[in-house]
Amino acid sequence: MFKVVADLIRYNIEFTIGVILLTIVIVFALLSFFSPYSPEMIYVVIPDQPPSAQYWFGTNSRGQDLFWNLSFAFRNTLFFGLTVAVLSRIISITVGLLAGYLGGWVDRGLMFFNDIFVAIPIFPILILFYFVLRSDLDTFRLALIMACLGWPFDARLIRSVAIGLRSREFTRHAVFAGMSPSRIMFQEHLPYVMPIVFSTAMANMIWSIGFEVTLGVLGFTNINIPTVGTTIYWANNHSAMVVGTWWWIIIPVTLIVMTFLGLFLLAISMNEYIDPRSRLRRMGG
């Protein structure tokens, strides 16, 4: 794994740029642990102050220092995206490997449920959950719901790789050696699909964070929890662009674009590394 990262940093400028952008955002989010203010506190500083040496990102109309408020927002948003990516990877790996290796009725049954989840309209379902749960729809609950909806496309991709691995010589040797199907899948086949898992995890984080921001901006999440979406929601609620507090919208939008761009560059870099011809061409082979 470390060799893969070293090769990507050495030969792939897109991967390096993606790592730099995400590192900036992650470090900024981790600064929230040193915040002098609680994220729920309002009117602790002078409202509507532009960016300055005292308030680096300015203050908003709710009397919050936007630098510290956004650090909490990005911590929650990144945690949300990471939770969705990890949980949905667990489901997609399990379903994909089982369907690809076992085949037969197991494959048909799992792919039947997979296709059902593919056909589910996600955005209306999320809005429905909001109206059912209301203020109980916190970041973690929303992440669990989206993890249960965000695995089917990647499960099919992993299944296609597992079908090819099933007929490989090392798989036959493992069967003849008496290895159980579970050990073959998770010890022999899983390392081959891990590059795909990491690549799809980046894309899944973009997808899930995008949904979270959209729901937050529309007010379909708990607006009292600071996230990127709820930050922009409060900015729109106070007509930030109209009254001239442009930094309340421009700064979080700039940071979230950096996040999306960093994740996108990591995803396409991993996709390129998976393809042997692209990898050799990049390395000068």
Second form
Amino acid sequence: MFKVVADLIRYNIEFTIGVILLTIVIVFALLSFFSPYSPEMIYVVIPDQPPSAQYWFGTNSRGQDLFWNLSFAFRNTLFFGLTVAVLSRIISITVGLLAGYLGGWVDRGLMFFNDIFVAIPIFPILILFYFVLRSDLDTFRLALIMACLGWPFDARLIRSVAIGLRSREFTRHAVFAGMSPSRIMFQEHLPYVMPIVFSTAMANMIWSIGFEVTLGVLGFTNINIPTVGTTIYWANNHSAMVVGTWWWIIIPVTLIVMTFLGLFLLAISMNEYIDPRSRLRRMGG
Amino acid sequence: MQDYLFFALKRLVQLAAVVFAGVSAAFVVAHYSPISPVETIIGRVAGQSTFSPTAIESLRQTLNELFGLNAPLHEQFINFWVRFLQGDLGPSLIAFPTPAMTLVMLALPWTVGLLTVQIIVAWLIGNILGGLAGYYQNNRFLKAFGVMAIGIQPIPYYIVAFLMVIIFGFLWPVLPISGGFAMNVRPSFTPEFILSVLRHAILPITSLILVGIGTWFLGMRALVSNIVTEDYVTYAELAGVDRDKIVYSYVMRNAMVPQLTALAMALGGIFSGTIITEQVFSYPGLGTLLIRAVNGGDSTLVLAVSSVAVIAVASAIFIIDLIHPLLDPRVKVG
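How about the form predicted in complex with the partner chain, since we already have the form predicted on its own?
And the full complex, kicking off with our chain again.
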């Protein structure tokens, strides 16, 4: 495991940049545990101060220190992305392995559902959920909904790998040795799909955080919980660009772009690592 | 041919299933909305003057009947489908009593326009440049383009659109940042109006293309850089076949099909991105209508927009699926 990471850092510039970008963002989010202010408090510092030695990221029109407020926002947003990634991975691994290994009508049934989920445009559906749940739509509930919508692409990918594994020698040995299907799937086949699971988890986080930011900016989540989306929502609400408090917009946007870029670079470098042909090409083999 | 018809029929069944599932889900979710359309209208009417309680009660009865809310849920569900198939979803609330479908139909062409232009341009340019980048791997310009694509592709639609508004709205105001056409021109087939529509479409379309192009570029580059290692490409090169011919007819033609599948898979996401972008630019399409409906507590309109969105995306995927076997004779039909 450590050797793989060390190799990636040595040979893969994208991976290195991705790790650096994400480390900055994660450390920043973790700083929120040392925040002197509670994130719900408003008018605790002088409003509308530009970035300075005292307020590194300035203060916003609601009298919050943007540095600490944003670190809470990033903690919530990253936690949200991670929750969606973990939950949707569980669904996609289960569906993908079941469909791939069992085949037959199980496969057809699951893939039929899969195709329905692929075809449904998610944004209107999320808006519909907001419309019903209103301010009950907190970070965790949104994560649950997103997880239920975010599995089909990756389930299909895992299924295609599982189909390949089914006809391999060791699977036949396991069947003859009397291993139960569930043990074959989750002990023998699961390790083979793990690299895909990791790389798709990154892509999934980009996708879910993207929607979270969008819904937050529109004010379609609980706007009192600081997330990256709601931070931009409040900035828009106070016409930050017109008033001239540009740091309120530019800093969160820069940080979130860093997050996306970091995740994306990790995802593509992992993909390349999984594909041995491109790995050899890069190492000059 | 018979195989193809069978294939098309199978896809059609799938299309029907997707539409049924999506629209039914939308119906159920909207049904459990705490915002009652009847109470909203009563609130609006009764807020303007004083009414006797009996008058309000009879108004409530009439409205309940108008919306068909007295029937049990399964009957409402059947009624909903019967009327849905006739294209009637009831009156909208934010523009009462205009039918919700009329509003949706007014907004639909704007969204479809944005979507079509954006997909065609992004898909073609992204694939052609990606194919060239995969074949000529040492070209400086294509390498730089690749770095740019990696930089922009992961950013969500909203943020890119938002940055465009900041740049062209505040820093360098040369293009209109909101609306579908200028306020002072009448919608008609005059050059003035068409020019205004085009000018207003530049920013939304550019922002959509910027995000979209990277996906196709990176996908195509990865596909082509694997294909060029195949024996038949080496053979063609040794045989002295024209390089351009190798790229376009031998390499990219083969990589086109997975990219078309990818387009069908990505369509739902692209649609979501389009309506998000519309909202940023206040473009008069489905996205803006949807947000207005949510803010106005208009459940009929929300339901209408979501249903039409599901149908539009599912039909587009259906069409792409039908083209598929025509482009690639290797795709097994049936």
